[in-house]
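For reference, the chain that follows is the form predicted on its own, supplied as structure tokens.
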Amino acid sequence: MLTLLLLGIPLLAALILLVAKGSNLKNLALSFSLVEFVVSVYAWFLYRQEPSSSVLSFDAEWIKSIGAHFDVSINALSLLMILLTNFLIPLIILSSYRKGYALSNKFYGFILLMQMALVGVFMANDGFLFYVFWEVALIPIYFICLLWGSEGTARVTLKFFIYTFLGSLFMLVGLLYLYNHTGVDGTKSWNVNELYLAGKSMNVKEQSAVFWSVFVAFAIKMPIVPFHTWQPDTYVTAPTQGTMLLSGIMLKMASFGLLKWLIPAVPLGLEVWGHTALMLCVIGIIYTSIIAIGQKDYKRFIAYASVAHVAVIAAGALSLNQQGIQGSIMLMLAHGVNAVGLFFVVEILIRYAGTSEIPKLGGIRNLNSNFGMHFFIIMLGVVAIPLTNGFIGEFLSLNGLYQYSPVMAGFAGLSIIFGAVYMLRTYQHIMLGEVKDTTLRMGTLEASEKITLAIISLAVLAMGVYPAPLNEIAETAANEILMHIK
């Protein structure tokens, strides 16, 4: 029943906020999100004590005619994604405290509705239910980007919607094909384990078709080159909190889906086409890293840097060995925290300097050393310096990729060099050097800004210095995935 509570709290909060009026709506939204985080931490304690506890699962018949169940549960992989989601949502809400949004009840209601859908995606054990939550998550982020985005957002948001909606249709086709191969006795089922068995019963051609049908959907959402073209424009025009939701959490839906719903279901398809998919990841790492180096707008720069890091996550998952998958999971956690941190830096820069154009910024560390320190810590996490959150995931992912192919690992490893180049270069231009006219207002930050930055910096360091609590669960998750593949 704890799973229903994790779904019910943000759903109830969203419904209340969507009709609420008043001046303290952001406090109400933050309170609900903190309660949700406390419940997810409690779920973590329960899982550590008894992973198979009935409290961590719920299964009820839902749509009998198609064999769909409302089947949700918490295992190692879903637990980590739920913790990430419910840790970041309060930070995203807190990051908005200095910015007044019109129709703020709708804004925060959509954030919490999206939180419910994301948690549902990570807990669903029924393919139809997974698809429903996946589509529901698209609705609030679409309106967040459309209603509170910058100039030109309507065209960009429509492109984002078309891309992701078409990708979802590809995924639905793949899931339907698996579903129609379930039930040797004539009883069809959407259960994840039944879909695994159905996939493994197919021949190579059928598994290959399912692989590409579902992989394209996930490749668009992550995104992976060449399916990434919706992302940079969306990141630039979307409100910062919307971009945080997209980059910090929503993209993890696809990498999560790759690990839970695709890899275990079509082993022969992976055997034939996994190498090609890995090639796309490695090409994407190099291509988007080079583009990131030349960016003049900080938000667009983060967009391309994010594509490069997500490609490392996908490459680790597709290496199909324990270290690669474990590293992919740990890198998902690190990327979520770091992405929210980087975009909050953008929020602060735009608020005080009035621009995110890198050439117009400079000397900020001389005006606010505290802000410079937090930015530096987040940057170190992105570069994956030892004792930061990015190191363990990137190391394990590249190690797993090396076991698969030393040549691919060598090219993918260039992400370390490129990452250091574009992050250090950007930090130098923004924080060091002479103070520009646009940055003269970079004085003392507000309390909410200091708290948000401090929590993110602490998470970057804590996950790097003592990764064991999360890494142990990630190892369990990797072994569970590999068990289904064999």
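For the two forms, the rigid core is made up of the largest set of C-alpha atoms that agree within 1.5 Å on superposition. Everything quoted here is computed from the prediction, not taken from an experiment. Numbering follows the first chain given and starts at 1. First, how it differs from the form predicted together with its partner chain.
- After superposing the rigid core, the Cα of Gly22 is displaced by 2 Å or more between these two forms.
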The other form holds:
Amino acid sequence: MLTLLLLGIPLLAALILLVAKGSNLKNLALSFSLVEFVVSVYAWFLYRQEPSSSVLSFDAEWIKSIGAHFDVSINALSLLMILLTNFLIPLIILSSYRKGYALSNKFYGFILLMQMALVGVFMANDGFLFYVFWEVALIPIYFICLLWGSEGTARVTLKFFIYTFLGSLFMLVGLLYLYNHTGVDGTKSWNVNELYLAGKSMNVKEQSAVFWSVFVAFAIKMPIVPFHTWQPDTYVTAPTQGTMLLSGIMLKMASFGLLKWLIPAVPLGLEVWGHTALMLCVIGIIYTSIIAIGQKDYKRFIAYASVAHVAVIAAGALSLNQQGIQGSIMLMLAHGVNAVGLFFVVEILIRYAGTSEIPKLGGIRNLNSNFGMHFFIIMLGVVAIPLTNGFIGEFLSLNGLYQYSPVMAGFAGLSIIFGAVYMLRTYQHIMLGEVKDTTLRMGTLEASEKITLAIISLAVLAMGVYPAPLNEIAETAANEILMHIK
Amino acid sequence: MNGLIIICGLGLLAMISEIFKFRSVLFPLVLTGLLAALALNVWEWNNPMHISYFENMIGFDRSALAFSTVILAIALLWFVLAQDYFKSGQHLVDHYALVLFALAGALMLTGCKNMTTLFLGIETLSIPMYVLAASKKNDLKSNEAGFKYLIMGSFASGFLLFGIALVYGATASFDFEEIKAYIAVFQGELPGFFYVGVIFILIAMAFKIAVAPFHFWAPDVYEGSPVLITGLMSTVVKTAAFAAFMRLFMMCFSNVSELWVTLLAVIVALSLAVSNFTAVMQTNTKRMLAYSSISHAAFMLMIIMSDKGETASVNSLIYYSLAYSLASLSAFAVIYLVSKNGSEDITELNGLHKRNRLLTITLTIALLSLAGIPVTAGFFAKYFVLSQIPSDTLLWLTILAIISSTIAAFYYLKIVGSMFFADSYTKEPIVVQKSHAFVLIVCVVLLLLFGMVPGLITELALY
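Please show me the structure of the same protein in the form predicted together with its partner chain, now that we have looked at it in the form predicted on its own.
Now the full complex is given, and it begins with the chain already shown.
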């Protein structure tokens, strides 16, 4: 029943906020999201005591005629994703405190609706339910980007929507194909284990077809080169909180989907095409890293850097060994926190300096050393220095990839060097050097901004210094996934 | 059957109301009549006494009852919406009678079991619609629409009659069941002209439901007719035509399906490609929705095409009709309310959310449903179609359906975007009267309800 509570709290909050009139209810939104976070931490404790506790799952018949169930449960992988989501949403809400959006109740309502859909995606054990939540998550983010985005957002958001919608439909057909092969005795089922069995019973050709139709959806959402063209534009025009949701959590839907819905279902298809997909990831890492180095706009720069990091996540998952998968899960968590941190830095820069163009910024550390320190810590996390959160995930992912193919790992390993190059250079340009005219206004930060930054920095360091509690769960998750492949 | 009788009676009452001077109570009378017809439908569903009437010419089995309930419910909402249409202008009584007789034709189509009732139903439905299309007498476009509809409709009726004659010549019967039995016995020995007859009937029906390449009349007629009449065409008329299409091909000609399935595949593919690519280019909202309705008709044909004689197909078709009709009715309602003091251009919808919140939300949900996005009813409608296409033999059609859905999502979502984002030339708020708001809210609630609990329709026991 706890799972229903996890879905119910944000849904209730979203409905209240979407209907409410008048005064600014941002504190209400924040408190609901904090309650949600507390509930998910409680779920974590329950999980540690008894992983198969019946409180952590719920199953009821939904649509009889197609055998779809409302089947949600928490296992190792989904627990981590839910913790990430519910940890980030309060931060995202808090990060918008200063800005004061028009129609802010609707804004927070959409964020919480999104939270409900995301938690649903991570908990769904039924293929059909997964798809419904997957699509539902698209609606609030579409409106967040559309209504609160900057200039040109209508066109860019439409492109984003159409891109992901096309991917989703292909995924639906792939899942339907699996579904149509379930239940040899006549009753078809959308249950995840049934879908795995159906996938394994198919021949190589069929598995390959399913692999590609589902993989395209994930590749668009992550995004993996060459399906990434929607992303930089969307990140630039969307409101910062929308970008945080997109890069911090929504992209994880795709890497999560890869691990839960694709890899265990089509082992033969992966054997044939996994290599090609990995090649795409490695090409993506190098290509987007090089593009990132050349970017003048900080927001666009993070967009490209993000594509490179996500490609490492996908590469770790596709290397199909224990370390690779565990690393990719850890990297998902780290990337979520870091992405929110980086985009919050943009928000602050734009607010004080009025621009996110790197050449116009400089010397901020001298004006506000507190901000400089937080940015520095987040940056270290992105570069994946030991004792920060990025390190363990990146190390394990690349190690896993090395076991799969040393050559590929060699190329993918360039991401560490490139990452250091572009992050350090950007930091140097923005924070060090001469104070530019535009940055003169950089004064002290507000309390809500300080708190947000402090929590993010603390999380970066805590997850780096003592990753064991999360890492253990990630190991269990990786083993569970591998058990299905073997 | 009781529903049909009540509607016919109401039509007659409407015609004499001018003479006996009870015009003013006509509107409540019609609403009561429709409600009574709906109630009797539900009663008949629970107490099936007579399945067929008039020597098996017409029969209201459960699938017919389901379709006629959809039609009556939509018509009821439409009447509430169309109140002012019956208040302004002249000849209002004629309008009532015409709509009611069209409705009678639609109900007859849902229950047809014989070629004669099929033809009668189609004509009873079409002839009032020709007149209604031209009912804005001073508007050139409306006259053009009525005229075009009449010419094209008569042409299709000609095809239908010719086809019926040929099929009769081969099988010596008008009765669906007898024809089916005859085909089953003499399969392989049927004369060539029988097949020609079936193809002619198929062409005529394709004209009526407006799918490519027989769709050319639809955009012009949709554009020219008064908005409310267009709304009626795309909901009631379409549902009725599909009910007849289903009875004819899934029941009567099911044994020669290899003949028409291939033809339908071509029609579906053409319709998907033509309608969606053309819809992107449209600047008039009604034209765009006309092309969108062609694309939805193609989706509904896919259900008929991939039928394997299962009840699931009929359920899916009913569900699709309902989902499409609700979304379409609410879209036309919004256009009607917006265009009252403005144009029917797509740009008229720009910045709508600053002018009226309810209209914006309704149109957004209607368009999301037409695009097939959860948790609206349109998603399940589309899902049932995709799940029923046999993916091994018709994979290309599945892929075409996906691509055209994506294009469709593009032009629907573009409107959603401009409603929120683009600037309108006027900031003048639009006032929506209570009865209109009621219809809009009912449509939205139903769209979301069926989108969350599709089992309400798909688990109806039809047999």
